[in-house]
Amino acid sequence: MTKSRSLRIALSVVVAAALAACSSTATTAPAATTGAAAPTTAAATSKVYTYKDMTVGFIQTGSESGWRAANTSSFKETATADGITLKFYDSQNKIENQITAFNGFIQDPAVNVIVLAAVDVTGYDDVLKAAKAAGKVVVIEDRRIDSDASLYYTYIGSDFDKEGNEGAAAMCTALKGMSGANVVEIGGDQGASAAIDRAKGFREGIANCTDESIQIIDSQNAAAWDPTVGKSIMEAFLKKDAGKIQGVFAHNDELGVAAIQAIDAAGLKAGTDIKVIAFDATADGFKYLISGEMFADIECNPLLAPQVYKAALDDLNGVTGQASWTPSEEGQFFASQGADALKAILATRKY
């Protein structure tokens, strides 16, 4: 062997060392697979997100009533206020347009989070798979859904059934004393969880009633909560059971309203010729509780925003064990509180 052969093969070996130390200090290469990837996660890559991350497609049933337009705005500032983008879509209270938007927003790659306010109870199921497999983070707001809790993180709303038990309460206060009280329901969209359970704890709770016998005599849907629709349902009613009805139990605010305006039509009193029940405690409601036109009202939360960004937060960061539906806080007013008492309360509301 010659003596340069010898110099090039012992520079080798000692470039060769070299390589070798560098890469312990180094991040280690992957090791070569075959087939796919495994898909990269962020804990995997340790990304901690913020708001300022988040790109929401949020899909609100519609703007039938005060109360969606709280909510709406509840979203909309807070997002605002949270660095958080949000891109909005109206559904007009149809299925079939928050099944498309659903798709869309699946296919948007700028939206990571998908929160949906449900007009009906089933129907999603395939648009909750497939943002499932593509990653998506879910939430559902408001009103509850008929599919598998493992499709979507958490469900953020409303205890409908105990708002029904708590309007049937009230309504048994409002009939004490009375033996075979009567009656009327004007209920929400059949579709809605909010009327399906409302309608639920309404009847459980009237069961209850120690000192009454309340029965429901008629009963009738406002398709897509519409009040012009439940005062032509409260106008029928009067005519059908002229003097014999003593309650109304109305699903929301508005039909709560629109049956107090055909009760005073037909030349009655709402409050005291026949006692009004209604929900959600929206400013409208409060002025025709502080009139004494409406017995009680049943608080439904409609600021959900803050609950609903830091749940799908944490589902982008990995965070586990949240409960599959963490139900919203919320109270009952009366018109027995007294004016001043109810417009103290109301100066201070945001809905």
Second form
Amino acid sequence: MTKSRSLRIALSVVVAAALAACSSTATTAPAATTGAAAPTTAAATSKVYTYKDMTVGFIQTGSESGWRAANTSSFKETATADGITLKFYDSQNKIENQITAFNGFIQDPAVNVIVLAAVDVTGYDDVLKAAKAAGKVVVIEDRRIDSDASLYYTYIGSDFDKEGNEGAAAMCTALKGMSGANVVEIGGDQGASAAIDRAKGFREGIANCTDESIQIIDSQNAAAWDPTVGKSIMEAFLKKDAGKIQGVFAHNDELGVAAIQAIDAAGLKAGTDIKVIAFDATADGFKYLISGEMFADIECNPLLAPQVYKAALDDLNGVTGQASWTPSEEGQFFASQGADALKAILATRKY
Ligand code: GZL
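For comparison with the form predicted on its own, provide the form predicted together with beta-D-galactofuranose.
Shown next: the complete complex, the earlier chain at its head.
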């Protein structure tokens, strides 16, 4: 534990107490807690922190998808297993709620670690600077943000650009031999780096497609990744671009399933008339790979808590030299693997 961190924490306790004294509206994010009582502020000693000393303020985006549910479970289950005190905050997919929660955790002397799953790619600089000044450990999980890497310990999350490339390669294979194919895009929330980077990677990838010339003839983002909005977007595309759509690029499984439902409702056959590529590889996605209605599902790993908590503990213990980004390890799955093989894989998965 470096002396400067002890001093910063000691100062933050004084500041927090002052804030609490002069303002009854000092907000601490509404949260459920699990685990042991909060640790006392570390004296300026060479204390070695353990997980039982960690009180984590976790700012989650919301509960918009099966991926998000698995990500939340990873953090709650791992905290319970490791004896970490977890204060969980559901931001309802609104950045303004995330800023409120951040300030609440900064002012909470019991919280020594803040973990952010960012709704948007920008808008966090001020709270990150305040958290740093307050001596809080900050780790970014899931989605990258545009803030300077010096403002947090590390980022643990997927390479969405690479995922987009992989989705494009799958689409090239799906539409091979059509001598000119049209794709429509149903994007996730336009502010999220997962959507921004998948869109970028997919466009890079189809430009390199040697088996087929593919163009994106229509594109629309579903705010907050809402599958109901995604289905309406696909219904509108099927009317506007009737008979011209060969492929759907959906930014997550829920939007891919919504597209499949719209395709079926229009009297077409997903997997035959129109090929759907999606992302996350959740159990729902596997269901449509097994039925053949989804052509490919690019995995995005939500089980990040063990890596995130370990990084936070390293920072508490003054470990330096951490990489600014640790990309998640993940694969891709195809209907062509066959229903039996996919069912066997699904039986081994946690989400
Ligand atoms: C990806 C994650 C995305 C998922 C969506 O890491 O940020 O957010 O792909 C979720 O399902 O809404």
